[in-house]
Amino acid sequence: MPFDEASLPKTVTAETVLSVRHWTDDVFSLRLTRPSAFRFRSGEFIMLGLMSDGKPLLRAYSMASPAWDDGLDFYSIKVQDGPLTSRLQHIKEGDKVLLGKKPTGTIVLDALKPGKRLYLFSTGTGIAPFASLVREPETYEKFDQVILTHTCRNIADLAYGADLVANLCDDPLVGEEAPGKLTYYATTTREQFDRMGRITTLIETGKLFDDLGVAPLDRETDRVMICGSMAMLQDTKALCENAGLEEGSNASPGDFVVEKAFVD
């Protein structure tokens, strides 16, 4: 997808497609090239987008890399009739892409408080930020567990989740560490599988600590991060509150932080 560089706004660069994969009909995930002086904390966002009618189009993105890697990965649904992901699911390797230049996000490390388990609650493409911060040496050196749990709607829309905690023990970073302190969770809403259900609902309930062998969400011990939809980020914030959790920012940090960044 061609453009004139030399005409792009200073708040974005072209950046190059290294590889794409498709892992459903609904989702992809893309690696780009990253700019020498691009720097962002593990579990932050950045615009993405491309040219439409001779002006960015940008969306905000987690980077779904830690902020160690040389490339910059990103994790999306595909939206057909949506103005973005309907054209940016066909890019393929040799593209251009525009990144902006300010990362941000409050799905960061330096949004908790000191504690001994982090939970990632996520949902579909929500596991983006997670991405990262699992494959981050600062999330293990500040957790003695860290819980990753995935939900979506069928089996194979969880493939993300399952190679990426699969390739951990072949990570450069953490693959020492990494295996002996992650327990990956993962459920479906629809389709039949070993485990099912909502996020909230098996929080509600208790079968996610019942299951996982620990106890109910405390405020002395665990802290939480939420990436999903609109509806997941409401609801699984209220059960945080609801167990005497307190909102953090990068500002005051606090026992649980929701992303509020989202692709049309």
Second form
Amino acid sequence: MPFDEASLPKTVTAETVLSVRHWTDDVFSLRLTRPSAFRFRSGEFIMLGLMSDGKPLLRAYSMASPAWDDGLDFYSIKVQDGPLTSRLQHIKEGDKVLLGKKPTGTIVLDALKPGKRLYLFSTGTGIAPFASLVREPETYEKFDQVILTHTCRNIADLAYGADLVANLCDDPLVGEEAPGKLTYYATTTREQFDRMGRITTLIETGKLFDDLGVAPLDRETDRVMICGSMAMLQDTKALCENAGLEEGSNASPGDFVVEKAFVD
Ligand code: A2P
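With the form predicted on its own already on screen, would you show the form predicted in complex with adenosine-2'-5'-diphosphate?
Full complex below, order starting with the chain above.
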């Protein structure tokens, strides 16, 4: 989809697609060039999109790569009748994608008070900001233990997260520290797997903590980040509040933070 870069709005830049990977019929990831002036904090999101009828069509996407990486990774759902992802899913290496200039978000380490254990609760493409944070050295400077949970309907949907975790030992910055500090806990809800159940059920029944061999959520030691569908955010947030944790923000750091997984 070629377009005249000179006519782009000042709020976006045109970035080149470096690679695309289709994980399933429903999800894919892409890597873009990163403008030298583009700065963000690991876990933040940005507007991403394509030109449509002469205008930018943009959606919010979490950066799935850490702040120190030369390129920008994104992880996206494919919605067959979605205005953006119905087209974005056909993008190829060398194509151009529009990238906003103002990253923002609450799934950042700055929005959390100091703690010992960091839970990263995700469903579906909500794992994207955590793909950034588990490769961020500051995550391991601030926490002794990092627990990444990912729940999807089917086993194939877990591939992106499983691949991310498997490659962490080769990561240039966190390769030594991450494998000893990160625990990956993946579950499915609609296909038979070693571990099954919604994260909310696993928290409520205590099975998550039993499986991990840790105490239930405790605001003295535990911090939580949540990213998934709106319903998952609400339900998981309620469980954090029941455990006495308070929501944080950039302006006022707290015990947990939430963010919507941005989809069409
Ligand atoms: P389930 O299969 O029981 O609906 P989706 O693809 O719909 O976004 O769902 C991704 C994963 O999130 C699924 O495993 C789904 O479980 C789970 N999920 C959906 N709603 C909630 C919720 N309110 N709380 C926790 N997990 C949820």
